[in-house]
Every structure is written in structure tokens, then in C-alpha cells.
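Here you get one chain, nothing else, as C-alpha cells; it is the form predicted on its own.
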Amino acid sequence: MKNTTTTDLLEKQFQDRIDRGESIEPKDWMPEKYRKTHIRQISQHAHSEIVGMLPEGNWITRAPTLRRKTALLAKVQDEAGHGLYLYSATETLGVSRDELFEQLHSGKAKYSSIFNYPTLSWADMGAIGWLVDGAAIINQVPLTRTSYGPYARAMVRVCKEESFHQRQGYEIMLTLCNGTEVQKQMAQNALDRWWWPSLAMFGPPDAESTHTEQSMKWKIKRKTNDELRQQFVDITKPQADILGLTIPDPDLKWNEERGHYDFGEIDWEEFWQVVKGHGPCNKQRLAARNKAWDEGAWVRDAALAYAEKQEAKRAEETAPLQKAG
């Protein structure tokens, strides 16, 4: 009875801190469910950044100009950095990076379903930047105020760089739309294929989300899935109008009474099929990550051997000083 009472008191004090807007740090007491929720969410975010390098890496060698190639290289490099920040933040919750990698490579851990779709043309690089990174910004800016300090701090830089990625993607789409009719049609085709998966990125409807209510209470999330999705549609529709492109949704229209755009129903059956591993590129993505991990073993071994050698050298140099002391 005493343990239950103590736990209840700690949980109340914890929730009071959350309600006051205080930041939770790694050494602070936290409910086990809070810790596990963050491990799941931050690691999934990290996995998404790393797997998200693959669809774009596919186009680095085929970028149409040197300017486009260097910009795409920079973007992929940014995503690797985002994964590093986020894995580091996850480690503060008491889980090792090797364990996180094992969960990804075995298929146990999830990553964003959007990265299981193929990139069929150069216009897809524009659509991903404009839509996928645009959705990521809307989802991630509130995370700069999430209740767990290491995650919130990591997201500040991530969001700044994602903003660059979104502008880069939109500029690619704008260039294509101001080009030939074939180029504009390429942009339209990319929008047609990426629109609905981008809407699904925000997760299932609030009524079907198993994590939203608790995450909102703990201020892990600041807005619900449906609120974020509506914000994305409201921002993106006028951008499509500027491009002269048609969003592939016959139900999309302005609702004067609500002050928002109404839009059609997402194919949630397709979403869950992709989440469960049956998307167009699920097997390909995991195979690529496992191949990179296996072929990179010698680099990890070499880095570890070098670190051990340097540590031994430092110990040897300080030994006489310690003896003299």
C-alpha cells in the first residue's frame, strides 16, 4: 500500500510539473509509461530520418544540374544529422543505440509510412520537399515545446533545417511548373502520388489514435493528429494554386462557416497495410538499412579500436604524473 501511495504522489507531482509547463530532464523522476512513450516516439522519429535518406539518395546521381545535386546532398546530410540528434536524445532515456538499431533492422520498430513509397521521377524530389517536409514542419514545430527537454532542444535545429528542405522542394516544383508542359505534368503526377500519403503522415484520426489523449495530457504533443492535418491542408492548398497544380481530391473546397478547407477521406486501409510492412518499398528499405549496417561494421570496429588506442595512450601519459603525485 505504501508503494502505491508513493507512486501516486510522484505521479501527481510529475503531472503538476507538466501542467506548469516545466521541462522534464533525464535525471528527473518520470512514470515508466512516459519514458517508454518517448522511447517509442523519438526512436521512430530517428528511424524515419535515417530511412528517409533512401528515397532521395536514389536521385543524387541523377539530379539535373550541379546546383540541384549539391542541394540534395546537403539535404540528405541534414537528415543523417537529424537521426544522430534524435538517437542521442533517445539514449538519455536509458536505451542503447545498438538496441534501437536492432529494433529498426529487425522490423520491430516503426518509421514513417511515407518513406515506403517509390521516387519515380525528379519531380518527386520537389513533392517530397514541399509536401512531406512541409507536413513534418507542421508536426514538429510544436515538438520544440514538448515536455521532455532533450527532445525539445533537438527539435529546434531539426525544424530550422526542415524549413530549408521545404523551400527547396517547393522551388523545384515551381521551376517545373514554369517549364514545359511535360515538366508541369511531371510535377502534377508527383503531387497526385504524394498527396494522400502526406495527409496520412499525421497518423490515424483522433478517435482511433491510441496514444493521442495521453500524449496531450503529458504535453508530449501540443496538437492532435486531426488539428495538424487540417493545418497542413489549409496551408498547402493556396500553395498548389500558385503552382497551378490541382490537388487530387474532388471533395477539397473552402468551408466559409468553419474557416477551413473540407477534404476527402484518406484510404486508411492502405495506410495500415503500409504500416504493417506491405507497402511498395517496405522490404527494399529494410534490406538497404541492413546492408548498410553489415557493410559498415569495419568502420565501427575501426573507430572503436582507435578510441581504445587513444584511451590507452592517455592512460600511459598520465601514469607517471599520478605516480609522482
Ligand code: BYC
Second form
Amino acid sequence: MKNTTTTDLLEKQFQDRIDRGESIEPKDWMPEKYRKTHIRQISQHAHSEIVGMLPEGNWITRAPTLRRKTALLAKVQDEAGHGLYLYSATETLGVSRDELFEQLHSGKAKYSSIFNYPTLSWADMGAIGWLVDGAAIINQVPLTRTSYGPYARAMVRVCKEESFHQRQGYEIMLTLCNGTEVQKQMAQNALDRWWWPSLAMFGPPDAESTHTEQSMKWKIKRKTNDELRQQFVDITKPQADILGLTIPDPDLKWNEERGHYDFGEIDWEEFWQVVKGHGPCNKQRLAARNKAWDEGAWVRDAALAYAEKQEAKRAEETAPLQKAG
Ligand code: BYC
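And the form predicted together with this ligand, for comparison with the form predicted on its own?
The next block holds the full complex; its first chain is the one shown before.
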């Protein structure tokens, strides 16, 4: 007969809590693999937000109007905020922010494949908001009910902001599509370049996804990569029709029987090349993050020196009181 160890019992109790829909909090017992999976997923998500500021930051100074500039600036600032909440949520699992930054800057950490593609025209700001933030919402709304409390709570605010991001992107597309023929072509060209990378954002097909099965059991993921990808295609195709744009996929057709759109094969070879660091902008993105980190060293040093001085001052002020007491 198999011996039931304490760990087996704890794991069973943990799974029972998950099955009952309870939220897991930082000080609760959790299997080491659950903790590690969260550190991996939440930190990759945080890095994606931070690196995700770069392709759009590229267009802030060239936004066509003041209104567009303020909206884009606000969106990019929101992404910095999302990155910071998510780093804080990761820290609750016992990893330090310095370690997380080191993983990003050394190239060890993954971040979303999508941010390794270039932003070539203003229409890309529209396509990113519409497609990339649209995909992010579909992926992240289920995460507001993920089993780890700090991650689920961070996702609530993030999703509200993503909704504004998606709308500002779609409105850019709508304006371009109602503009001149050249503007409409810019919008079509941006859709042509961003469509397939946006579908790949959801991750490998379920059959090849390393983590989905366990993450579904632990209710980290509430839907699989393929389910979310299908949902994205079903929602986005009618939006493209309203814009009068053509999705660059000859196999995209409504399937009456399935009640979903069928769509063509994603180039997974390209996806893995990008994930492994060989995408069009991987080197540029890492170089930009490292440069910002190095150039910000004096700010971190000054903040630390100020905090130490304040601490010393407080200690000096309270010392006589303590002596008297
Ligand atoms: N890019 O077993 P799988 C945003 C990796 S932020 C790179 O399915 P999982 C936004 C995966 O990490 C967008 N790598 O993994 C920000 C794993 O490798 P490791 C980011 C990818 O974790 C600013 C391997 O492939 N969103 O939206 O179960 C402006 C096998 O995959 C990708 C999040 O991070 C990829 N696309 O599922 C605008 C959301 N896909 O770690 C927008 C939270 C997979 O074993 N994350 N890999 O070395 C998730 O929901 C899940 O982590 C994923 C992947 C669905 C992404």
C-alpha cells in the first residue's frame, strides 16, 4: 500500500480548495510547482507590459494630433503601471524585483512574442490597440478569476484599462478607413502585418502547450490557448467587416456546424524563432531596456541615498526618546 505523506495530504487539501473555487493567498501553503508556475507566468506578463511600451513609445512624438498624442501617452503609461502591479504580485511569491529585472535584462526571461515586431506606420498604433489589446483582453478577462488572489486582483484593473486601449486603437482604424484611399491602405497594410502575430500571441496549440493541462487543473488558466484564439477570431472578423478591411487569411470562413470561424494554419516555425530571440526586433528591444536600466542607475542610487538619510534622521530623533523611556 502506498504511504500517504504529509506533502500528499497538503496537496490534496490544496487541490480541494482550488476545486471549491477558493482564492489562494501569499501566506497560504502551496505546492512548489504552483509557486514556480506563477512566478514564471506573472513575471513574463510583467516583462511583456514593460517591453510592450517600446513599439508604441516609438510613435508618441509622431502622433498626428494633440488628442492622439495624449491618448497614446496615457496608454503607454498604463502599460508601465500594469508592469509594476504585476512585478508586485510576483514578489508576493518570494522572488525579488532585482532578480526579475536581471532575468529580463540578461535575455533569460521570456516576454510576449508580439512585441518583437516593428511599428512601421501610424496605422500600427491602430492595429496594436485593436488586435493586440483586443487579444490581451480575451486572454486576461478569464485571469480576473484565476486562483491566485494577488494576480486575479491585479487583472481586474488591468482589464478595465485594456478596454480603453482597445477602443482607442479601433477608433484610429475607423478614422483611417473613413479617410483617403492611402489612409485606408495604411490600415490594411497594418492589419496584414499584425494579424498572424496576434493569433500566435495566445501561445502554441493546446496539443503542444507544456503548461496548459496542469494550469487548467489549478485554475491558473480558465481557458486553453486554442479556445481563446478561436474566441478572438470570432469577435474580430465582424469588426474587420465594419472597417471594410480584409483579414489576410483565405481560409477564414464561417463554419455553420461548429458555430465558429475556421481559419488557416499559423506559422509556428516563425513563432518559435521569435520566442527564441530571433524575431525582427528582439535585439533592439533588449538593448533599449538595458540602456534605460543603465541610464536610470543614478536615479535609483539617489532615491536609495535619500531613503537612507531619512532613516538615519528618524533614528536620531527617536534615540533620545528611547533613552528617556
Ligand atoms: N510569447 O505551455 P504554454 C499584453 C511560451 S501583455 C512568448 O502554452 P502558458 C499587452 C510559454 O511561456 C501580453 N512565449 O505556456 C501589453 C512557454 O515557455 P516557458 C502577455 C510564449 O504559460 C502591452 C511555452 O511557450 N500576456 O497583452 O501555459 C500592450 C509553452 O507555452 C508565448 C500575458 O502574459 C508568447 N506569445 O500559456 C498591449 C498573459 N506563448 O515559460 C498588450 C498571461 C507561449 O515554459 N499569460 N509562450 O519557457 C498567459 O496567459 C500564458 O502564459 C500564455 C502562455 C497564454 C501566454
